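Let's start with one chain on its own, the form predicted on its own, as structure tokens.
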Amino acid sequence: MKSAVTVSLVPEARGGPFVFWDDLAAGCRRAAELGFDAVEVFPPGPDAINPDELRSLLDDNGLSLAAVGTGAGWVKHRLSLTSPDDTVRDRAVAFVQRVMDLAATFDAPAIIGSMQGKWEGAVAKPTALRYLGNALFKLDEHANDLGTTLLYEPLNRYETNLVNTLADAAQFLGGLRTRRVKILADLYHMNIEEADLADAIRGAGGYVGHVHFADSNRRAAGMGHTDFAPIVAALRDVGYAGYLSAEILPLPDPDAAARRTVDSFRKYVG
């Protein structure tokens, strides 16, 4: 398993669970100095990052790109894959596809989290799940064309009322028969929704494609009450060899949060 840290370039997401902010070059430099293997980047949009410049930053700092987030599609552009407006849903799919195009040039996946939306108002739950399924089916086809992976993240009940557990996500994706969509297992969300985090990971098995390495309070691993030893053991049991990425609150400050993450990664992973 490898370590990663988040860098957000989205002003509208300020206050959210990202370690480094605003300056991609500075974030990459500090990630390398602290010993991370990769960065996970959250851009304002697919055209906000010059691929050649990002390639240079990664190469100069000896880093990989762990994943690219699509959260700005919701927090900045108000695009949702389950919007009652079919035009908005189409724009949301196109937004994700373009982020996937960017990520694929670095052999990295894109993430669908907040853009999945929720059911409310005129959109009943079965309809919202149908909209989401249709979107994931289209995005799976795009991922297949690119030869890449798409990550779908179950969120806790306070952020979505669609899919909240790894088991429900695996069942949902299994029903769609997607080929390239994997589950992002976020340990913070799982702390709220799962009875046993390690058992949930074992149950999801090969569906697990990425992990957000966060403690129970969404701070750096080791700053809450999550027991990470059985979680890492479960990840090894299912053959997971991807990233443990710190999508966490930058507390008490970004540097301290990043340092604590590296310390915990070395403690539990080696």
The other form holds:
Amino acid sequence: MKSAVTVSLVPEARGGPFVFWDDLAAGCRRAAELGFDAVEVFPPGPDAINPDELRSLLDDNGLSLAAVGTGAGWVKHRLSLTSPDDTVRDRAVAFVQRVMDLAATFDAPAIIGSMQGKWEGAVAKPTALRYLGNALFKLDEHANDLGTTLLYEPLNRYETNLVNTLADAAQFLGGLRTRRVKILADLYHMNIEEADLADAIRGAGGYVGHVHFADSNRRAAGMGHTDFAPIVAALRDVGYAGYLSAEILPLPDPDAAARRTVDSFRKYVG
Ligand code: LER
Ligand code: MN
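Could the form predicted in complex with ligand LER be shown next, to go alongside the form predicted on its own?
Complete assembly follows, chain above in first position.
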């Protein structure tokens, strides 16, 4: 398994669970100094990052790109894959596709988290799941064309009412027969929704494609009460060799949160 740390470039997401903020170059430099293998970037949109500049930053610092978030599509542009308005849904799919294009240049997947939206008002749950399924089906095709994967993230009940657990996500994706959509297991959301985090990982098995490495309180691993040893054992059991990426609150400050993450990664993963 490999370590990663988040860098947000989205002012509207301030207060959110990202370690480094605003300055991609400084975030990459600090990530490398602290010993991370990769950065996970949360950009305002697909055009906000110059690919040549990102390539130099990664190469100069010996880093990989772990994943690219699409959440700004919602936070900044109010796009949702389950909007009642079909033009908004189409724009949401196009937004994700363009983030996938950028990420694929770096052999990285894009993440569908808050872009999945929720069911409410005129859109009943089965309709919202149909919209989401249609979107993931199209995005799966796009992933296939690019030779990449897409990460779908179940969120806790306070952020979505569509899919909250790894088991529900695996069942949902199984029904869609997508080939390149994997599950993002965010240990913070799982702490709220799963009866047992290690069992949930074993149940999802090969669907697990990425992990957000957060403690129970969404602080750095080691700053809450999650027991990471059985979680890492379960990830090993299912053959997971991807990233443990710190999508966490930058508390008490970004550097301390990042350092604690590195310490915990070394303690539990080696
Ligand atoms: C995104 O990865 C996520 O976990 C959501 O909670 C967005 O804040
Ligand atoms: Mn997450």
